Amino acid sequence: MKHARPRYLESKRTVDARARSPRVRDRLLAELPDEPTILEAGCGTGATVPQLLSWGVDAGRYRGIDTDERIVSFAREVRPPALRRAGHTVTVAGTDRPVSRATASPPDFAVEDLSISFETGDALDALESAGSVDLVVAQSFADLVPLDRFVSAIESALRPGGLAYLPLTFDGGTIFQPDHPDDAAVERAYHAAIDDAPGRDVRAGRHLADKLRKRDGDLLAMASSDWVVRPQDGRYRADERYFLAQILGFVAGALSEAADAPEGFDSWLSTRWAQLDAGTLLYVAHQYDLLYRAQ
């Protein structure tokens, strides 16, 4: 299954944005300095820059780190001209412009006075690395790799009373509608199949709350914030009925591979292709909203 496609990562800024908790945010920037330095693991196509923007945070350093290098030349070329647009001023890397709490690895460009770069390499590496940060962003990517490791990596690059949130964390639902007979059994070997893959966890949300609970810090929020993906009049929004092909797409991929594959899958995935083309196909995946204060 992969995800680091940059199409996919564009048509579910919608339902993020939809399912993100507004009480887990709130708590979040009540707790924030006015300047923070920010580390993003899988920070995809840079889709939490103009979403901090839009929070009120636009003075620090943020920096995104994803392991695939098209999707980092995606964000750098893509986001700042979308910037521009959406009103902000955008300065390249380069001029004179003072950047607050800089650090030794360069801005690619700054917006306000927020300065932002991207980067390819492997998120855990960079968090473990990373030094002293204000706050780190995990954004559906708990359920991608060890919890332990994840953690103890969180952990490592906070300073004391730096904040970790970590939003849309996958746990362990993946419910389509109208029902169908096969429902149950091609959830569960989809989540097998999930779990079968090295480092992944199907129920990470509830997983990561317990790891974080038992820690020396506390875990300030949690609430739910699902992906609910739905048509209107036979329409889906923006371009969320591709977002919900590549699901399906996801499940497919999965379950091609899995040795016990429900009896009735082929016949439960033509209905579910039929329903999307038919507009009439409903999607929700179970997640948790995350934010954690170190020591």
Ligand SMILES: C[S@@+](CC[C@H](N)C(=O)[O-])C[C@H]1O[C@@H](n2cnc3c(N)ncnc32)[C@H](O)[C@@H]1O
Given for the second form:
Amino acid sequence: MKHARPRYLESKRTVDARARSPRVRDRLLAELPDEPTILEAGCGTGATVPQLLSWGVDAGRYRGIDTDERIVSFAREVRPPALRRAGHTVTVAGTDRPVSRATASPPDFAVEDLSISFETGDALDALESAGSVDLVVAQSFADLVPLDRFVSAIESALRPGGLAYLPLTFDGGTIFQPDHPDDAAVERAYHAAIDDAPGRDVRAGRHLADKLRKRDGDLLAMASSDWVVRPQDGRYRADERYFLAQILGFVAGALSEAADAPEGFDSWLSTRWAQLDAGTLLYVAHQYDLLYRAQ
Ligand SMILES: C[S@@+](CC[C@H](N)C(=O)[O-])C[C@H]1O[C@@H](n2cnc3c(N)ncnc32)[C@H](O)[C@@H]1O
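I would like to compare: after the form predicted alone, may I see the structure of the form predicted in complex with the ligand?
Next comes the full complex, and the chain you just saw is listed first.
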């Protein structure tokens, strides 16, 4: 995935936090055993770790897997000091030794009683060989991989009764405001370009729900978790102007190679850049949070 640069992933954290469904999260936390073993597919910059800690999941074992070596290095370097700054006790895993400056990016570390590693690798392979975990997490991930294999890999990773938490799964809705006459044509061409990429599914959210419902386990919860980025008084929160610039860049990149890009696309894009500069551009992506329990 070309665009998963650290700043993009970090810039979407405030957007993600607003979007995630509290109902699905509460059901997850109600079902989760103490000291769970957790495997995260496509962990990116490791942002799920502070999220889990803030939800009280502070014991057990967490492994985050991502194919992008640069992202994994970033997670290893940045997450321990950031967690320490947030007031957590961060130690070298298996010892009482604090993570010092000299070991600021250990491969394994622990926060309170949660032991943590970030690893470079293919998450589908990791799920298939994981054995028996309590929780699989995959956030903003399912639209990037072949869904049938992903669902089978989740099932093979989970112990009986284990959980899969799949938040922010894209489901084929890309909205920009104010209205522009070419919006529908641009959205159609953008989604077609995503769908044309091998293994990708622009409507991954609804298709994942369908596939999980046909399995032996239970789809315990499903809720919309749309990203909504809107300026207030011409300003975007946190690093969300950068996030939105990346989104426009993804649309531009996808349509630059698309055979069916609408004729007015260049003008549409200049209008959207100007609106971003002026702090008037609003963006919504339609997504679902899903929670599944294996039989
Ligand atoms: C959209 S990003 C989401 C990252 C993170 N889950 C988040 O929400 O911030 C998708 C991540 O999946 C990773 N990825 C894509 N395909 C993968 C695969 N087959 N195995 C592991 N990681 C993968 C990318 O490198 C990227 O970091």
